[in-house]
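A lone chain, given as C-alpha cells: the form predicted alone.
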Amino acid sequence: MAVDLRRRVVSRRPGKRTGRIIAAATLGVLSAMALFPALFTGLDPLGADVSAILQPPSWAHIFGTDQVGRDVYSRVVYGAGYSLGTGVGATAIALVVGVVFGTLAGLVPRALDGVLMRGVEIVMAFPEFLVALFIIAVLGPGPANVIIAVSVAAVPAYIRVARAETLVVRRAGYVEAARGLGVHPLTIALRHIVPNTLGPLSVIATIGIGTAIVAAAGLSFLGLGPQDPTPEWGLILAGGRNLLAVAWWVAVFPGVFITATVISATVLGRSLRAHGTGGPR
C-alpha cells in the first residue's frame, strides 16, 4: 500500500508530467514532418543553388545551406520521413519476429528452448550496432538493408522479453482452464499468450524506435545507407562533419533532431514502464 501510494505521488510530479507532454509533442511534430513535409517547407530538399553555398542561418534559409547550396531546413524536414520510417520499420519487424520466436521459445520443450536462448545470448553479447554492421557487410549497403540490419540486431532483446512473459502467462489459471477444455494450443497462444506479451514489449519498442534511429543514422553516417543527395539525417550529418569549422549548421541541426527524437522516445518509453503498461488480460 505504501509503495503504491509513493509511486502515485512520484508519477504526479509536475516535472515528469511536463517532460512527458514535451516528449509527446516533439514526436507528434516530427511525425507530422515525416508524413506531411510540404506543410513545413516549400523548398526542394534536392535543389542546389551555387550562388548560396554555405550560407549561415537567415530568414531565407533558417538552418542555412550546405556545401552545394541546398537548404538544410528542407533537407532536415524531409529527412524525418526517411529516419523515422527506418526506425519505426526496423522496430516493427524486430517486434513481430521477437514475439513469434519468443512465444515459441516459451512453449517448446526445454531442450529446444535452451538451444534457442543460447543463440540469443550469443548475439546479445555483441553491441547492436556491431551486429548491424556485420549484417550490412553480408547484405551490402542500401536503405532496405539498413532496416533489415537494424531489426536483426534488435530482435534478441524482444525474443528474451516475449519468452519471459510467455513462461509467466502459460501458468496462469485461465490458460490452464482453456487447456483443460481442449482448446487448441495455437488458439491459446494467439488469444491469451501473445496479447499479454505485447504490453511489456510495447514499452521496449517505444524506446527501441529511438535506438533504431540512432543505429540507422550511424550506418548512414558511415556511407552504408542511403546515398547523397537523399535527405536522411545521418547522411546530412556525415556531409557536414568536415565543415564544422566553417559551417557548423550543416551538421548541428540534423544532430539536434536525432537527439530530440531519441530523448523523446526514451522519455515516453520510461513513462510507460513506470506506469506498468501491460498486464494479464
Second form
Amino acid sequence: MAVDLRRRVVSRRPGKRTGRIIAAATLGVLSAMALFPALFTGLDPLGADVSAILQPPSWAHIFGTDQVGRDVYSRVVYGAGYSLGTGVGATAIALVVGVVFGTLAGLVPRALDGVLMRGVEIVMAFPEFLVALFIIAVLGPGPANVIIAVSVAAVPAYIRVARAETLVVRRAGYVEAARGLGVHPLTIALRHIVPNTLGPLSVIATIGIGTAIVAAAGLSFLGLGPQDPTPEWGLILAGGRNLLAVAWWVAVFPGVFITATVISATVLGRSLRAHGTGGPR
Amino acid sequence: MRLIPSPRRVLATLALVAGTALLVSGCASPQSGAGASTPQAGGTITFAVDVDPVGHLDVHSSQLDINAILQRPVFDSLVSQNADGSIVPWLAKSWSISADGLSYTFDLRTDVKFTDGAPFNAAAVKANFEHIVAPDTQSAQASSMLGGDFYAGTTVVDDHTVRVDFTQPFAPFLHNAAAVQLGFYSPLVLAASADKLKAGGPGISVGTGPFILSSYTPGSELVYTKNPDYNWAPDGAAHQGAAIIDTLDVKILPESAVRTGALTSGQVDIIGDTSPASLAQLGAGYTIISTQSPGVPYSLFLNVKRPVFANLGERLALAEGFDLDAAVKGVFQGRYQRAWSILSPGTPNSYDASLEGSRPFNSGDARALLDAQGWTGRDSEGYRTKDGKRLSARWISYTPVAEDNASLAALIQDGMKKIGFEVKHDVLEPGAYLDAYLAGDYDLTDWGYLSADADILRSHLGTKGFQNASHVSDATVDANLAAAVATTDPAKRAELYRALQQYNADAIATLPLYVPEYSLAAGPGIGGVTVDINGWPQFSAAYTSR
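Provide the structure of the form predicted in complex with the partner chain, given the form predicted alone shown above.
Whole complex next, starting from this chain.
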C-alpha cells in the first residue's frame, strides 16, 4: 500500500505531470518531423544559396542559414528523421539482441551463463561511447555502422536486465506449472518468460533511445557517421562549432534539438519507471 | 627521372598539399608585427599551432608546411628571402653565379657554429646537400629544390668557400636555398644519428639557428630555448644577435576555435593558421599578420584526358557557370581574394595581374556553350544529357577536407547544377585517392601548392610534371617551362611565366579558385614578430612585455 500511496503523490504533483506532458508532446512533434518533414518546412535542406551565407535568424530563415546558405531550420527538421531513426533503430537492435541473449543466459546451465555474463561484464567495463568508437574503428565510418556501433555498445545493459528478469520469472508459479505439464522449453521461453521481461526492458529502452541519439550524434560530430550535406544533427553541430563567434545559430539550434529530444526521452522513461512497470530502480 | 610520379612521391605531395589546402586567414596587413610597448629582454612566448609534424621532422625529407614553420627557429640557410622576394646574404656572405649559369659559388661566414659546438663550414654544406640527395633520405621536395636531376654535386673549394654545380641552368636555386628545406644539420648529427632525423627532438634537430629545440612532446608541445651565441642573422634582419626572449613554447591545439579562445583568454600569446571566422572574432588590441601564400592558389584541376573536359567548351562552362566571386566572398567572409591566375599574387616576379576580371561569372554564356557542345537533353533530375548520357564530372578530394573548402565545393556543385552540369564530389581516404589519382580516374581534383618560386608550374603544367593533375601536354608550354628554369634573367623569366599563366587562362587546364593566406594573430603585449614570404613567423626579434 505504501507503494500505491507514493505513486499517487508522485502523479499528483503538478510539476512532474507538466514535465511529462511537455516531454510527450516534444517527442510527438519530433516524431512527426521525422515522418513528415515536408509538413513543417517548404525549404530544401540541401539547397545551397550563395547569396544567403550565414544569415542570422529572420522571417525568411527562422533559424538562420549555414555556411553555404542552406536553411538551418529545414536542415534540423529533416535531421529529425536521421537522428530519431538512428536512435530508435540502434535501441531496437540492442533490445532484440539483449532479449535473446539475456533470456538464454537466464535459462542455460550455470557454467555457460557464467561465461556469457563475464563477457558482458568485460564489455560493460568500458564506457559505452568508447565501445562504439572501437566498433566504428573496426567497421569503418558510415551511417549504418553508426547504428551497429551504438547498438553493440548498448547491448550489455539489455542482456543483464533480460537475464535478471528471466531468473525471477523462471521461478514463478505459472512457469513451474507449464514445466510440470510438459510444455516444450522453447514454448515456455517464448510464451511465458519473454513477454514478462519486456516491461522493465521497455523502460530502459525509452531512456536508451535518448542515450543512443546522443551517442550517434557524437559519432557524427566526429565525422564518423553520415557525410555532408546530409542533414544530421551531430553533423550540423560539427559544422557550426568553429563559427560560434560569428554565427551562433548554426550550432545552437541543432544542439537545442538534441538536448530537447534526450531530455524528453529520459523524462518519459523515468515516469514509466515510476509508474511501476517494474523496472530496476 | 625524378619527375615521374611514384606512389611515394604523390603521397608525400599529398601531405604537403593537405597542409597548403588547410591554409586559412584574413585581411592583408603590414608585414611585420607591431603593436606592443617597449621590448624587454627575456621571458617566454607561447605560440599555438594546429598540428605537429610527428614522424616528419627531418627538414630534408618532410614536406609538411608545419614542419618548415616549426624548424625555422632551429635551422638557418645560405641566403634569406625577403617578403618582396629579394635575396640577401645569411650564412653565405656573398655568392657568384658562373656565366653559363651552371655553378653557384658561396663565400661562407667564418663565425658560425652549430649549437652542438661543431663549426659551420664548406664541409658542413657539402655533407647536408649530399644528405638531401642520398636515396636513404627519401627526399622529394628538398631534393627537387636542390635541382633534382639538374643537381651535379657540391665541391669544397676551401674551408669557407663552397660550389654547387648543375647539369643545366637552374634559376630557382637561390630562392630555394633560402628555404628551411635546404637548411643545415650539424655534421655531427648527420654522422651519428641520420636515421633519427625523422623522429627529431633535442640533440637530433640541431642547427645553427637562433633557437635550440630543448624539449619535444609529440602531439602536445615543443619548447625552444634561445641560442645565446647567435650572431649571424640575415642581412637587414629586424634584429641582430641572440633572440630577445629566452623561451619559445609551441603548443599543439588542433581546433581553430580553441586556439582563438586560448589567445583571447591569454593562455597563449600568438596563434597560427587562424581562420577567417576566428579573425572576425578578434577585436582591437590583437595584431593580425596575414600573408597571401605564394605558389599555386587553391584550384580545381580539370582532367583534359577525360571525355567531359576534353573539349574547351565544357571547361569554359565550368569557369563561367557558377558565381565564384560570391562563393569566395561568402565562405571566407570577404577576407580572401578570388584567384584569377594559376600563380598567386604573392609569387615573386611572375604574377600576371592583367588576368584579373578576365572571365567573369556568366551562366547564360555557360549554358550556350553546353548547348553548342550538344548537351541539350534533360534527365529527370534536371541535368543535361547527350545521347542519353548525363553531363557529369567526378571530383575527387582526400580526407580531411578543410571545412571552408567543403563549403566552397557545395556552392560549386549547387551553381553547376543550376546550369544542368552535375559535379559529384567524392571525398576519399588518402590511399583510395592515390589509386584514383594515379589511374586518372577523375574529372576534377583540387589543391593549392605553396612555393616561393614560379618554377612550381613545371610540375603542374609540364607534360612530365608529377603534379600535372590536368594532364596538360603541350609542346609550347613545355618549351616555355624549360626556358624559364634555365634563365636567370628576371625580366625574361617574368615574360615566360606570364605566357604560361595566359595559356592556362585560355585553356582552363586548372581553374584557380581563391588565394589562401597564412594568418598569425598576436595578443596584447607581444611585438617584434616578423614573417617570411610565406607569412610564417620568425621569433628572433619577438618580445613580450607582459
